[in-house]
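Listed next as structure tokens is one chain, alone, in the form predicted on its own.
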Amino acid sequence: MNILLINGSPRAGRSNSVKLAEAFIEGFKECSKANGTTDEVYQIDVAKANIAPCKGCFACWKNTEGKCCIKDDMTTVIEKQLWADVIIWSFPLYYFNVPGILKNLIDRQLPMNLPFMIDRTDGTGSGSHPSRYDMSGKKHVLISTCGFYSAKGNYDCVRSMFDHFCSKDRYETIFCGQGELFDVKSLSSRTNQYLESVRKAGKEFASGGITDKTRGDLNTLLYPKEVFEQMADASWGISKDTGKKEDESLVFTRQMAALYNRGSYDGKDRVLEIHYTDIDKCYQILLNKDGSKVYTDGSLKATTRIDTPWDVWLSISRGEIGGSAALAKKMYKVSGDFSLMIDWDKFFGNAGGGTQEEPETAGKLKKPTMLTMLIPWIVLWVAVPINGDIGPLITLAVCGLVPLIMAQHSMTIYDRISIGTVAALSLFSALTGSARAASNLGYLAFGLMWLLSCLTKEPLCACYVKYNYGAENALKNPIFMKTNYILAAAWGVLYLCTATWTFFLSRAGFGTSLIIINNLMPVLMGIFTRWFENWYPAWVAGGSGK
């Protein structure tokens, strides 16, 4: 098909309206991709053009038959819509209508009609003038941004107008408040959000007809009422008490102090104190069950520092740097509640009117859950040493039971490596009758097993825990890595030595001694492994780890 895009913003290819309409069409040539066929897109951008305003002179109705007697680039114009398959016209919202420049080459459209009076039957108007050229096979699609926190009730001049040359209902709409929200890099994560629901509604069109689904993400608004008024009064940098210009790193932090999320608190009140030390400003923000307020005195007593480098802080907002690989690289360091940055997400990240994602296989199956790994080797150790005739099929019946109990589940490769694993032991056991070798070998496997994971990009424990730190942007992050490196190789260690005196001492005669130090043990090490996922994150962003 043939697009043409008619971006009538003033700011041209820094738009803010183009980005969605950009990002529309990418949808939209996505579904003629996959159909095998190719769009051809032109673009216009009128504020680089030469359109010249109407002097109302009529003579493209009495004299030059269609022609305009303004030669300049509104004949592109004419000739590209009547070209077009489907027109965009991506524009701004300014002062309740379309900017001055886009209603010029609207107004220039007159050629394209003939002079004559006929009745309208879609009840727009009192009359209308006929379509010089078939019009009727055109697609029209109008997408604005404004700067309302919501595009709702500020679109009636803009409808009305469309409703009168491309006929009432006949064209697609895609309206967003908080426009200038996406040309904040800082706030990219929820701006592409949105931008991902065009992409689609273009795919949508293209295939017949944008979803009731994805209308109800393209009206959610980006960020709720309260929150972007919040950041849009701070954006213009000017004191509400003494109408003064603020400092930009104040400015910033108000922004960011706007996107906390009341609904995040736990009965705990917070005071995140960020001290940018490059610049020495130093505010503080109280983070309650009322909202944010940042205080620039310093007289609140902070229960979290973050010391760094204001220029860091800002690539870290803005993305061009992650904010976990810098606390590594110790580019900034963090002392206090490291709670808060742990949850960082929670606190700042979920604001807007989008949720967070679950991991890839939401709507399908739950997030795998370690006690699908764990309960074929419990078992083993338990009943195999208990019988050594039923205990190996009651193991063998549990590893077949495990995957049906667990079905809501999505299972790791741990999983379906301990279930084969039982599984071969328990056969082993029922076979030579060696109960004590199959429970031995089995904490050998399991120590085997974790320490393994340890030269994979994924050890173990990461692969339970990561969904409570962002899922898959969990493994980019040095500190949650290290971590879990170093547990999964606790847990190996530990096995491999419950193993080792498990074989000598189970010689020697030491039974029940022996059953309350391997039951022991793991106990000690799961209380030892809440503590240090807590302290090593803390002890690194502190500065003191390497």
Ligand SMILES: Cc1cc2nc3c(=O)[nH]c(=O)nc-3n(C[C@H](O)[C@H](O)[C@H](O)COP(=O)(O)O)c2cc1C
Given for the second form:
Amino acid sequence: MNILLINGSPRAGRSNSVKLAEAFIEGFKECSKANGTTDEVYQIDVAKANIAPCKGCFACWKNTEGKCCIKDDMTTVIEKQLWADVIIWSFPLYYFNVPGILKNLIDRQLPMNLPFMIDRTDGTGSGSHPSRYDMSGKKHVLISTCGFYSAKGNYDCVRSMFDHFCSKDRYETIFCGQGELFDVKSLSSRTNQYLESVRKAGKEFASGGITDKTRGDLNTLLYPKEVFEQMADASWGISKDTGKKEDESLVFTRQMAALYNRGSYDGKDRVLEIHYTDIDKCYQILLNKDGSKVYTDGSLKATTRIDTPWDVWLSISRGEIGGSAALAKKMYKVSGDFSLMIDWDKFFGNAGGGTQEEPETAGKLKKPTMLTMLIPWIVLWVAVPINGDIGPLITLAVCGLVPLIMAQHSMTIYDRISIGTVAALSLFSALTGSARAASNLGYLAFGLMWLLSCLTKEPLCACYVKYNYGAENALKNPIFMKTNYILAAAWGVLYLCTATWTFFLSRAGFGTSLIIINNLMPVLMGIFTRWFENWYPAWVAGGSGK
Ligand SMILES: Cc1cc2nc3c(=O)[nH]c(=O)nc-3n(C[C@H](O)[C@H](O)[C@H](O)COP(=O)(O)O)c2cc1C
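Please supply the coordinates for the form predicted together with the ligand, as a counterpart to the form predicted on its own shown previously.
Let us now look at the entire complex, which starts with that chain.
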């Protein structure tokens, strides 16, 4: 297919809209490639072309049979329109219409029509002029960004003009609000997502039409209205109070604050103090139920403080380096309440460079729960020692029931290993009558499972808790991984010790004390785990540890 891209932005190559048009063409080409055909693309940057305004002389109608008396680049534009199968009109919205330079080009299309009056059959306007050429098979696509938060209601003039000029419903549109964000590198994770939808739209358009699903994605706002407007206001770099130019670090901090997600408010007002160490600028962002506000006078009491070189923070926000990886490498420091950092994506959406994946990634199943793994073991250690006849049968039944009870949750490898091992130990106990040995072997197996998981890419606890920290993204977080390796090793060692002392103490007749000790130790270890998983990351972030 022949594709003509008319880039009507006065910014030419720096246009936001043309980024969408290019993505659309990429998608279109993908479809052609899959069908074994190729497309040829010709691009006209109107801003760079020499196209004078129409003189209104009607010479092209009266004297020259469709040839304009002005000799400039418009000749190529018309030739290429006749050559093209698909014409993509890419432009920004200017005063609710196309920019002047594009309107100029449209006016100069007069030679493409014959002068005669014809009636319209599509109910648009009161008349028309027949086309000099057969344009009926050509497809038109309008791709445009605009500056307001939404495209809705802003394109009436554009639609009306193209209804007249291409006929109603004879062209496809992609209109996107918040267009200036396509130029903000630190927001590229969101804008790239949108460009991906445009690419998909191009592919679908080439194979018949844009689906409702993709249309829905294209109509989804890049950011909620308030977030966008706060960000847009900040982006001008001018103080709302004084009208004076602001320091770029303050502008950036205001934009970051704008990304605060009010829905993440957990009843606790927070003050994030950010100190750009190399340029010695310090700002405070108040985060509460009403939104976020930046303070420059240091008047608030900080709850979390970040000390970072300005460049480092900029690179993180642009997604050039991962925030947690940079923290682990001590490129910046965090002190105070660390919960803000742990849930950064929840509080600031994409501000830290990287989208948080939907936690529930495994189909429609809920995230895995540690209970699935723990229940069989607990039943083994309680039921089997209490009653060596019925205990193993109860445990076996529980092993069979747990997958059914937990059917709504996805299962981890450790859930399966646990159910299988406990079932085997119950059978062993039922067949041999060695309840005590089965229970003790359980401690050994449980400890080994935790310890051996430290040799894998995902230690046991990480398999469950990663869903609270951005799912698979958490595995790229060195601090998260280190915390979980330490905890998995600690649990492993505890249960190997439990197996050892149970073996010796039960022979020495300390059976009753063992029940207390063996139930108390995991409770204490649970308390330690809760404390450690908060303390350790904060300790590393504060600049300690290796
Ligand atoms: C002169 C002028 C007029 C504009 N008029 C509108 C408008 O009416 N509505 C709107 O939402 N945005 C308006 N904008 C914003 C642009 O549409 C927006 O910045 C767009 O993303 C620029 O796209 P481009 O990079 O492809 O040129 C206007 C911008 C300029 C410079």
